[in-house]
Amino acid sequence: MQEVKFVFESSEKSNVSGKCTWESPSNIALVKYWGKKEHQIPANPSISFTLSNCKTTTTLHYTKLETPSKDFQFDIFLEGEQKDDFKPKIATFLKRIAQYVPYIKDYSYKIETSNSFPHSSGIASSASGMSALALCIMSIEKELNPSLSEQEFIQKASFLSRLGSGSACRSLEGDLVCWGTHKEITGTSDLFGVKYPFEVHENFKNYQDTILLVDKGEKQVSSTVGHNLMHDHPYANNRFNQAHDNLSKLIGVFKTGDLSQFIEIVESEALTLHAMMMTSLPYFVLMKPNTLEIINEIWAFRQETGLHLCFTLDAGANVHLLYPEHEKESILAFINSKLVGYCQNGHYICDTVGFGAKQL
């Protein structure tokens, strides 16, 4: 599929002003996307659980200009506070998508956004934030083109989201979303995310994700910097092949409900992501001492109880604990008795695999 499909064709319909609000969740990758080509094209395919409680709510106010602007006119507010330091990233996003949504230069904007989780702490605020903003922009397009189907709307919103933050294209739908072409998964594309199309065992329904906030501060290394380090990485090609292989294995895992193999793949993916950062030039250690303590506690607990608790990590110190719903009571008791002490100020977030974005 070519990108030209997503170019908006002119419409006689015109909006004077209005507003729209979308709520979009974050997601947690099981097979990690790490490394990209030009135009936010992933170097390998990925798959993620869409979350429910970790989300961004964005309201976009738009007002028609008398004449289209050469630049983008907008103000952005986070939790009610004006955030001019966010403007360069948003401006870059708008510049990238302008050829596909040329009407955005016809308006000035006020962007009001809020997160249900700490910003820039490794819980993919860019994924939920960029997808929510892309959905708001697509709401303007829907008014200009009422014949736009729901599938076309979501697909283009995912396409636009990708140009703001790669993983954002996996946040629009649920509960499992793939991004990146994979030969065994129908309909996958490098241009947008797609719902996982195959059978998923009951073991993975309402899967739990408890996020241990080891470090709620700004990320040590931005995702953009981390991805760029893959360009000349000595182990990059093997890593990309590993991602394809692990995604192939997950097809069988999701069908049979094999939780033991699921744990093996997910934890290997998490550790590989951090290994790539530790073996790049320059190199980074993104885990904190408490991250390692938590991992060791998880391994000991799993060996002692036989319960199916596992961890995954994004590019930061926080730990996502993944486990089936039917083991929730015992695992939450373990978290509160053994793991909460490793969290900054004892903070953690309980989440569940969810069903994507919604308009408010």
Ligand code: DP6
Given for the second form:
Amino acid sequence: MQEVKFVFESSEKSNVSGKCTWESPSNIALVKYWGKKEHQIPANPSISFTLSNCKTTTTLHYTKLETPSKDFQFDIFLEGEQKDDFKPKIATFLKRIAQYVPYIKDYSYKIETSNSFPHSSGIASSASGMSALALCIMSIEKELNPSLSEQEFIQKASFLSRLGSGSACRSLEGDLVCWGTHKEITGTSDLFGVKYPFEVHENFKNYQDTILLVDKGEKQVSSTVGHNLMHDHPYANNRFNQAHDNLSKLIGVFKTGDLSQFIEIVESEALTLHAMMMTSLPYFVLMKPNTLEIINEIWAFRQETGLHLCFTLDAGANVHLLYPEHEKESILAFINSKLVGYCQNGHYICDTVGFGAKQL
Ligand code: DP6
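How about the form predicted in complex with the named molecule, since we already have the form predicted alone?
Full assembly next; the chain just shown is listed first.
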């Protein structure tokens, strides 16, 4: 499939000004996207659970200009406060998508955005934020081209989201989304995310994700820098092959509901991601002492109770605890008695796998 499919071609012009609002969630990868080629093409396929509580709500006000602008006219507000420091990232996004949505130069914009999670929580907002904005832009396109089907709408919104932030293309639908071509998974593409198309066992319904906030500081390594570390990385090819293999194994796991194998794959993916960062040049250690304490506590708890609590990590020190809904009570008791002590100011966020973005 080629990018050209996503170029908006209608000569329709609308004089309409208006606004639209979308709410889009964050997601947590089970097989990690780490490494990319030009134009936001992933070096390997990935899969994630879509979340429900961690989300961004964005309202896009658009006003028709007399003559199309040369560059992009917009102001951005986070929780009501003007955020000029967000502008370069949004401008880069708009520049990347302009060839696919040429009508964006016909308007000026006010972007109002807010996150359900605290701003300085160390939780990345790029997936939810970029997907919410891409969906708002697609709402303008839908006005210009009402014949756009729901499927075309979502696929192009995912395509545009990817150009804002790779992982954002996995946030539009639920509850499991794949991105990146994988030979065994029908319909997968490097250009956009697709709903996982095969059977998923009851064990994974309403899967829980409790995010332990170990370090609420700014990201130590930006994702762009991080992904670039995979160029000329000594283990890159093996890592990319491993991601394909892990995704193949997960197909069986989702079918049978084998939680032990699920845990093995998910924890190995998280540790591999960090291993890649520790073995790149320059090298980084993104875990904090409390990240390791938590990992050891989880392993001891699992040994003792036989419950299916496991962890995953993004490119930072916070820990995502993943567990099945029917074990929630005992695991929450353990979090509150033991793990909360390792969180900054005792903060953690409870989330559940969800079903994707919503127009408000
Ligand atoms: C570790 O999607 O933030 O969370 O495409 O540069 O915006 P950019 O990167 P980004 O990378 C996320 C990496 C990850 C793993 C994952 O979500 O798959």
